[in-house]
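Only one chain is given next, in structure tokens, and it is the form predicted on its own.
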Amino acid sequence: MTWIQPTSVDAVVRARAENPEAIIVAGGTFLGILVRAGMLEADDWISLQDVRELTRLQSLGDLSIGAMVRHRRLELDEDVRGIWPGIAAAFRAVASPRVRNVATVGGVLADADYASDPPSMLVASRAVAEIASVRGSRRVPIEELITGHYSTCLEEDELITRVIVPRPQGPAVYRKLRTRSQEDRPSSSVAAVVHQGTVRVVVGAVSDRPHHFADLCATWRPGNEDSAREIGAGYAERIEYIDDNRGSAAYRRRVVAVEVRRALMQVSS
């Protein structure tokens, strides 16, 4: 097994130009349980752990968030917590410390699992991935970032960067349903943000990427509970679910509706 590390952002492109193979290593919290199932084998590594360029984080107009950040440091920063809460409280929300002081921003975007926290929110909040490549950088919404279960639109020599999420414009929040008392993923997640007096709901968790309808929420009434109700409800008919182990199909239809309806009053107090 070849191990390799290099120390800026330049070097790890060339690295991954030269062996598309070569698996990039950031956190590691998802890579070392693909690692220890059987499920991920490799002869070559990439660790992002001396790229310090990766790890800046910058909140002077819109949030620049290095894609080595760990989501410990967006928890507890007071500026996000301040000026972007609704990002802290979706950080805040995956596993432990002891995860959050590991999982890395980059690395929960490039891995793409449907059960994660960040991403509902990351779309909600109308983010985007800044991608590097020795053919250039290129910057794509976090919604269009993800395309399936784990799954991506990256090209196999590529690598984000950083993250971006514009300064908000109004509330937040984030609602996270767990369903098995041990288990920290969620069985359904729901992020509602404000912008300019418009609202945008992504869902999560539920299906093989997040969902937003932009129609459903362009006709949302602020504070208008038969309005909150009817987008919940469109919400839960549009979305195709899955059957796991936090919840059936049939089970996460209802929640959505619910879940999506509270969102939308909380985010309106």
Ligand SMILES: Cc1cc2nc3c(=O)[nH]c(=O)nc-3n(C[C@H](O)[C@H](O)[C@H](O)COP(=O)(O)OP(=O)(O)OC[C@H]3O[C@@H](n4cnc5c(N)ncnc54)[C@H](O)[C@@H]3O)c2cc1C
Contents of the next structure:
Amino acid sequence: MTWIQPTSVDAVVRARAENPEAIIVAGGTFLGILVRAGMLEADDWISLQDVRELTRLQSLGDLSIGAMVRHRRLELDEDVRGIWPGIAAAFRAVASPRVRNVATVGGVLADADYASDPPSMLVASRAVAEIASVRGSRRVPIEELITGHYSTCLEEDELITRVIVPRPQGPAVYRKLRTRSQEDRPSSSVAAVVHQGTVRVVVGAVSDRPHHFADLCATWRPGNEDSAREIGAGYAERIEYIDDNRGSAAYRRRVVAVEVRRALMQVSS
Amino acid sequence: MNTSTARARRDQDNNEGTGNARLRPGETSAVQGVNPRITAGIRYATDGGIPGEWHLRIIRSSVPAGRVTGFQTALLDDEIIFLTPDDVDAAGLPAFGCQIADQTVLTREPKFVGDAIAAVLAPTLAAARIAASLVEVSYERAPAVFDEMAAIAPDALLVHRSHATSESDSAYFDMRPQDGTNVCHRFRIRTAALQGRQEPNVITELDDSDTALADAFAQADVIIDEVFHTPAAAHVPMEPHATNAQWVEGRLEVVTGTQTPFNMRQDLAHIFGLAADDVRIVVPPMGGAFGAKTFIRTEAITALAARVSGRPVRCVLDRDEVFNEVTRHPSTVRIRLGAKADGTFVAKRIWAYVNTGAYADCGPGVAQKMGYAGVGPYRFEHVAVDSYCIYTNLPPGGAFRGYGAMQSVWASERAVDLLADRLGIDAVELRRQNLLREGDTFCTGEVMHDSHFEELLDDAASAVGWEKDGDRAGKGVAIMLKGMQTPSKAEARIQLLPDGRYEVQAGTADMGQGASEMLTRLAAEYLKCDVDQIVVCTPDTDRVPYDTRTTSSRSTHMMSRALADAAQDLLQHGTVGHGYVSNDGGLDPDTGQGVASSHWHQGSAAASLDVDEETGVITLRTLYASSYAGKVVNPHGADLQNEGSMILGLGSALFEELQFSDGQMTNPNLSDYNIASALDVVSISHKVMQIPGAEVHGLGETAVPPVPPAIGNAVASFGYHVTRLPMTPERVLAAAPSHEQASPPVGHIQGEEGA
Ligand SMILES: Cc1cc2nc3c(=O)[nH]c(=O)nc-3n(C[C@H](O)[C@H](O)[C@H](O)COP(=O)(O)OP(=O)(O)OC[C@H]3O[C@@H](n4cnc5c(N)ncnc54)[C@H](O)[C@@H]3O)c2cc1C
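Now that you have shown the form predicted on its own, what about the form predicted together with the ligand?
Next comes the full complex, this chain leading.
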């Protein structure tokens, strides 16, 4: 087994290019469970823990979140809380402080677990991932990054280096529905972000990836309960739901209508 | 700390009683400094220890029922030792089981997914894992049955071809297997007027009209008849099952995490054909057990592997194996409760269908407790209970904190609220009106003593601001009684060491409940010395005298008295003191008359909550439990026990359910199986009720059973009549008044509700 600990993004992408089988380790909260459960075995590992440039968090213009920024930092950072309250709320909703102290932004996006909190809010906030490899770097909107259950559009030698979130111009609301313990993953994850009078509602954790229906959002009349209800009903109907321990497909369909309506009324006020 | 201040501190504890905010963790600890459980200062069985140990991995059935037709082992390295049922036969090992001898060390006829069918032994754990993955097993599958009602149906296929009986097993009592059925034990209660009637042996239908006993309800103006369900649940001890075994000159030595060292010694001696003295069980502190570490688990196979290989062997289960090793009994409980229009209870009928899975384990004992605990602390003219311990092809059910009481108290206390609604009587008043008081007779014929149900009920009600006939939206209460293992024996020895300290030798196992601290404190109190002068020896059957086991919240109650005698003896006779206590009793399995418990665990709970009517999500405002403890030995420890019980009850009420697909557990991990977390317990508060001069009462489980029905009754106050645990948001919505009649008609049987 080899374990390498590069100190720069350059070194990481070179190591990846040489050995695309090697596994990137960020906070290790997801990988740790897979390894313990015997679901993942690998000979080579690349740890990001010494790559200082990946831990940068900048909020001067857009919000730039290095891939190794921990959830807890986004939850507590004054600027993020003040200017991107939706982002702070979505990361605060994850698990427990113990997990948030180690889990990273790159990790939650790259694992593409459907039952996550941040993706719906990142999509609603029109966030973009910056991705690097030896071939250069590219930017991909989060809704294109996550393509399905545990799958992304990342090439096998690519690395997420940061996530960029534009400055919001309007209110944002994050609603996590927990059906079991307070530390559980979401049964539904609804984000609503208002931008120049239009809203982006994104529903996550109920199917393979987050869903956004621009045509439904375009019908929104702020503050109007009927409009909110109709949009909620539209989302409920269009998504194909999964069954899991946090709720059946039928239950999810029912509560998505409620949660979308509530989110829309909250961003109206 | 000198003697006088130690005592002063103890007195202070006694005077202040136990409350909530007053004591900081560790402040009252007899063990000075930081708890070694927090600093990793304890070596557990899972940490291993015998140099040269090889590692055992168990190969488990992937079919719920059938026959193993062959093993392909060509890929195994030469050094790997491969054990099969043939080795069990060659060694002549008999069937075993703590109450019914229905298990073998390795089986050719697996009866659940996860049943041990073979094992590999290798020098390292990694090699053992690889070897286990290289063995291919072929099976002949057989049909299986999973649900307790399907398994008790007249034409159900039989999980065991015939019923084993054995009277030599370690926790045996009078069994009533029902021939030709999957019922391995039937427990009945029949109060005087209902005895000796012509009745069917087994009642298999949930809507049985119960003609033989129907007259018990003749005086009732209102009858509630309802069915409730509880699923299988997991104990989730942090430390997995871990065993180290070695043969030393013909003697078997086992270092293992077990709550039952002396039962273990007897059962292993029986299996290996040894005298009890030739088996030694050493029990390091455990990282939690909650009932999961009772009777034989990994010990027999590890001992066999050690014998075959001639080496020390170690076996530690993976988390998914811990989930499958033993579970809480899924059960279906039908309650029929009749009262006069003025609220006076007249009769109670209980049918408890207890799914014990593939092996009886202590299921018969659980069925008995479920049977009488469901009667509750109430006066009745007539009581009839049928509790069936039923084989299915699920993993075995076993001891679980709350021991059967939880399942039937959930049902019976929900039924009391249904009755209160129907009668239009305040739910607390209805209970109060019928509570067992000092000198009243319980359905077993026992006369109640030291009973405090009314104080407990009032305390719980006031914790949620209950007002008589007031608005009770979102509020619920529950009260219960639970018995202790009876008959039961405890022995203790105290020895004066050469350095002037005293060694306490007792079989009580420390699994995190604070057993050794309890022994330390009590010994210091009885010997009138400082706690620093007391050493507690690790339970070791070669060194400590006999004790029944560390279960059923019995240890502080029983061992405290044995220890008091030992101290007395030592003070009189010099260097060694012996103490012995024995509680006689037991119930007749056909009438339920006798002595169920030498003292009663008495507890109440109350909840105040909101239900989101659109999502079904329950938000707790207050969850309160009040438990009678008699005399408290360790106030901080008592608080932790009570809170721990409540947290377990909360998990059972709202989150915890083992799920199966064709007999295979689908959520044997802590992501898919959710337990209550630190963030869920903010609403919890409690009281450990004590009375100066009272005897020590058990406290380890009292607050488990009343929590689910208290929450269920609070949820029902909004019209959601949930009958199945856990009360997930989905089930709450499905039970909404619009989906169902708010109050079912008399005699109505509620079927499965929810999705
Ligand atoms: C107990 C528990 C509870 C949880 N509850 C929640 C919850 O409520 N809500 C929620 O949203 N999530 C929850 N999670 C998930 C948790 O947030 C994720 O596991 C975490 O975000 C993953 O981040 P990490 O840094 O630990 O990733 P790692 O485990 O290190 O890596 C995850 C994956 O991403 C890859 N990877 C990591 N960084 C990069 C990168 N920069 N570029 C490319 N690939 C990369 C890794 O190779 C791996 O495949 C929970 C996790 C646990 C353990």
